[in-house]
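Next up: a single chain in structure tokens, the form predicted on its own.
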Amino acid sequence: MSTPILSLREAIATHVADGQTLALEGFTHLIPFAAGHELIRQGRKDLHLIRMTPDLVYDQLIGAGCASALTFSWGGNPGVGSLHRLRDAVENHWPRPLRLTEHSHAAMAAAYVAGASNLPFGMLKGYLGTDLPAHNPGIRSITCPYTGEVIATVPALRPDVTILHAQRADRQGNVHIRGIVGAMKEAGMAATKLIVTVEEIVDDLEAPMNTLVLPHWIVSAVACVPGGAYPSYAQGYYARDNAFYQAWDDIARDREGFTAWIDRHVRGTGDHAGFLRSIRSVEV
């Protein structure tokens, strides 16, 4: 059976509910901004967000009041500075309190692999001798039955829904991802449901041998959303908008400016195409 090809609005309305655990992955590029904005438009709330490197898309979701918890490794505006809406939520509980679970990149990757492998926890040679276990009770350890070595463990990550952006899908719902993939495959396979937005739908993926293809039977819905990773980039389609990332520091610095921007460019637009028209008509 083929994967349904839906509009992004339909995919989010069908598969994402308030209170769920949600992962939006994509490392450096292919960050699913369009999906994040649709979550804001539909007013999703009380989400437990997961991401290896929460950046602008999670700053926007947190500032819009969609999140109650965040599991992450390193959060910031790449190359610029802090995420002001994330900091405001943690330090001042605005617009609502935010529970944090912090990991290293390696631990997040191990936890996704464990979830994708249907294992209860992941292991890594890290954390021992650091102070993070004192702040994250989920970090524990086991003793190797073969060598006696003490190895750090982290609980498996199994999102209710993972959302990815990719370059292409075919009409059966098979998804082809090119470029830096980070933990996209593992996050998708660990989830109960997987939504993928893509730049285009094609008759034949023409995927070369050993490339990353997510098979249609693990994909719950595909939505064709050109530019869906903007302002991050999609290899082979468009470049990263570095000016947007720089401008975001001022936009998000205070609550009023952030709220006005979200109301105008996200809540005030009907879809991602409308968002792109909106921000390109003014300086971001």
The other form holds:
Amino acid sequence: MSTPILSLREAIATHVADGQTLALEGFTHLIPFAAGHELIRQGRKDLHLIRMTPDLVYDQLIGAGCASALTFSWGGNPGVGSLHRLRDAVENHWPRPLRLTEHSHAAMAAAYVAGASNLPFGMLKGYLGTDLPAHNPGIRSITCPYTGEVIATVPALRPDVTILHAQRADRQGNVHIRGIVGAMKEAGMAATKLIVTVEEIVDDLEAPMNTLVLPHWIVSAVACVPGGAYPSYAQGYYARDNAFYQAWDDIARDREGFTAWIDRHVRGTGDHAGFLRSIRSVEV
Amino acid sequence: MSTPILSLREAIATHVADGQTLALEGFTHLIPFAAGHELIRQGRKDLHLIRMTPDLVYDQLIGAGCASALTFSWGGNPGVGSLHRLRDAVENHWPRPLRLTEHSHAAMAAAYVAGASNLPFGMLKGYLGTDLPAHNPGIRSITCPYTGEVIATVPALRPDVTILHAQRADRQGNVHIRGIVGAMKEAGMAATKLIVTVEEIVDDLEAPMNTLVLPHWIVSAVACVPGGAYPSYAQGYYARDNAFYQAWDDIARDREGFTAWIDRHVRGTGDHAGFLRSIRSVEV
Amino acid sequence: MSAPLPWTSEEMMTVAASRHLWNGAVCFVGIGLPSAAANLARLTHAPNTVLIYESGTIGTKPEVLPLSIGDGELADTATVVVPLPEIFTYWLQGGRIDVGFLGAAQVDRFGNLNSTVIGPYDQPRTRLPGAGGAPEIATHAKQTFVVLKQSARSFVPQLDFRSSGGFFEGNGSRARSGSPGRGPQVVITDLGVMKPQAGTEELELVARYEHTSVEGAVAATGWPLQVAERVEVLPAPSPGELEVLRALHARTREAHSRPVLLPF
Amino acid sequence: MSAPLPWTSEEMMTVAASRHLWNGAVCFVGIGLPSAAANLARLTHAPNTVLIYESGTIGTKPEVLPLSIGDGELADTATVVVPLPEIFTYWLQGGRIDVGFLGAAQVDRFGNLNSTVIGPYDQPRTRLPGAGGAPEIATHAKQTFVVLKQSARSFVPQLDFRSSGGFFEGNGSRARSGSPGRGPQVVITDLGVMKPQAGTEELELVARYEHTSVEGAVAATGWPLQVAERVEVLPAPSPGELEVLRALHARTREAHSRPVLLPF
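Next up, the form predicted in complex with the partner chain, please; the one we just looked at was the form predicted on its own.
Below is the entire complex, every chain and molecule, led by the chain shown above.
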């Protein structure tokens, strides 16, 4: 009658297996970095990663060798430039080849909505005059039965597991998300299992009416991980560490530097609190 | 750069013409009764009315002879029984024939979403094993280009005008809606013009983040009409007058009683404040 | 005639329906009898039942029964209030609903329902409210419970209009249609309880109440009603069930007769 | 060489782009130069410009430029924050956007854009971030403004990949595709301003800056650039424009270098 509240280690160990399709959503905001790091610590591999904007979290998972496929729509370091580990995987197949399924944002959103709605596909007036359909056989079309108009389609996204980070859960496991919500709800409801990490667990969510609350009975597990979105941010808790995003450009530029960073700060720490301590020791 | 704030009389006179398709939305909550009454006062006719639940507001418009067509999905007096004026129009063509386009709620919702999204149709796994498609030629189907599954379709709803009632607008015309929102936003965004009546106009909406705000630049006109949803309700302002809904069963049961009521309380009053005074005089 | 019963047949039916809901069930609730039964369950043996009304209120815990499907009480006591289109896409079609609780004007032997018209569609003798949310609730809820009063007028050999599908023509035709839900697993009336027979999927009387009879149920059915080999006799409403149900109805009556004060 | 200019060419380009936005325009903004130009317009001649970022922030009025498309500043100062899928359905595809403001790595003579790969898609020399929101912004915004630095590497005769459509192959092919928007009505670079020619829809140089030349623009274009009969010379950034833009950038630098304090 309520959602199990687990440690992040337990939640990942229990619910995420090698070879699964996995979505970590959160559009710039509330990116579940702690969960990404725990996947690296537990050595998950052959994951098919799904995310509109891979961001640093997937650059890390890809560089650490956890992924064999990526479905995405914009793969840069926002406001900074390239994701070097993603590029190295695509351009040089390091540390392993990465099969890409590439969409536009509008199409990814439609695919998540279709998944959440238990429809086999989503549709959009999209991809007109672009080369994307030539490189993604999943992009097809239907003809409107009223107007004859041809409309693009994308197959529904149904991740095995979606992981989200949110501000708060209550003790039953109801989750409140505030701020930029991206396609978090859709990705969460499209998945077979939904894991949510939160900044804190409270007695009363105090969510204003009509805001985004995920009821506990659609959440498979909650883990309390303060700072779990860092270096992304949690509206009302801490800001985006734009300086870290800029610094990542150098950290991830070459394989050795990246691997040393992951070994020291992720594989070399036991959990997210350890990661945060380790990162702070560098900054000081 | 801001939305005109008009009297309701001006707003209806300016934006609603005979023969148009017109949606007054609000699912039990925030039903724009004041606007419905003003349409009767101004003698609009041949309207194609669209509403998931016609409710008393369309019973009144239909009985008053304003409508020639109705698109809907559930036409009762909620918790009470029949809408007698709707029934009389369908069963006996009084005061004039009423062409019905009948859907399920899920399909109406999909049709509004399609309209708001500028898609020519909406789709749903719906109408399975029902007789509705046999009586509504608008219900068709498409075949999924991935699975071969046949999925029902409905043509998008694109009202000429949608009218909503909301709690608050600010002086620029931004509108905040709180509580049960039904398909209000979708109906509003599907329409060519959007008129919103509100309980009050305030300096600062104070809408919590992620709640339902319609920005002023999608609103054609705002009218301040306190009590504009009565006998429906406005969360935080006044409750649904369930006793009135029960009393309506008798008022609307026969043509003469209904017409006398409309003549006295709607046609015989100059505006909504007058209507409310007139209704109160009966109750006392 | 025996002495008057200490409960009404509507109370018996509501209690019987409520007993079918298990604790933690996610229940999509229609207005009227289904709403009373679902809330009775929540206030008695199934406190963690999740009630969803099509108005967009999820996990609502009303103190009084709503008159409409969208009373403010439902929003005030909900875990979350979402837009109506989302209820039908992410929640219902998304396969999140365990039980859809439906009423109707007519039911046939395969649990198909009519709430649209009596008589021909284009020239109806009686125009009923229509299908509302029912067609897709009937399709997508993992199972449905149907509650209505039983009579030859409501239990008909041939529906005037099929507003929502039960087992279609029986014998697996529902499953072959691609409907994800398992259909009407129980029909609860004032005379007894019917369930689909394995195979044919035709409704079969499986239980009656202390004050009703198999013969009465058969006589109030417009087709030759199948009767199970062993017809269970359901226990009368317990004092606790009756007390909670009556208190709920009393609170509801009081609330619905309270005059509405407009703040101006 | 003449004396150094009192502004940078990036400042000139940003100011020139910002001048194209009119007061009240509803503008879908990309990150980087488009965001700087749109906010400069809002802080100068077009205070009622409505800025929409694809992260779901509508009517946002950031004090500092966001580094990412979803910085908290955008949510804090927005009229409303909506789910991302809604941005692309009700707002963009719904036809609510007057101007889409786009950047790219490559543009061709018909204003088609590449932000996906340099080299073949399956064996790219350079894997770029990808299309993001651009394909549908390019389709549905009533018009688009394109801003990028001009060079023979970015202004190419043949795109390596078409990420989003401008005028396709020109001569009305865009309109025939069913794209609702009117396409790239202006391309603003550090060397000048190009607009589509009537009929052919090929980009034509229509303006330069005081410090740039027609010859320079032609030389920095990988195809024989069409030049209008009369090439306008755009005024230099006004002191007011420069002051507002520099203050915006200074606030932004200060904010982005502020250390983040985690509350534990």
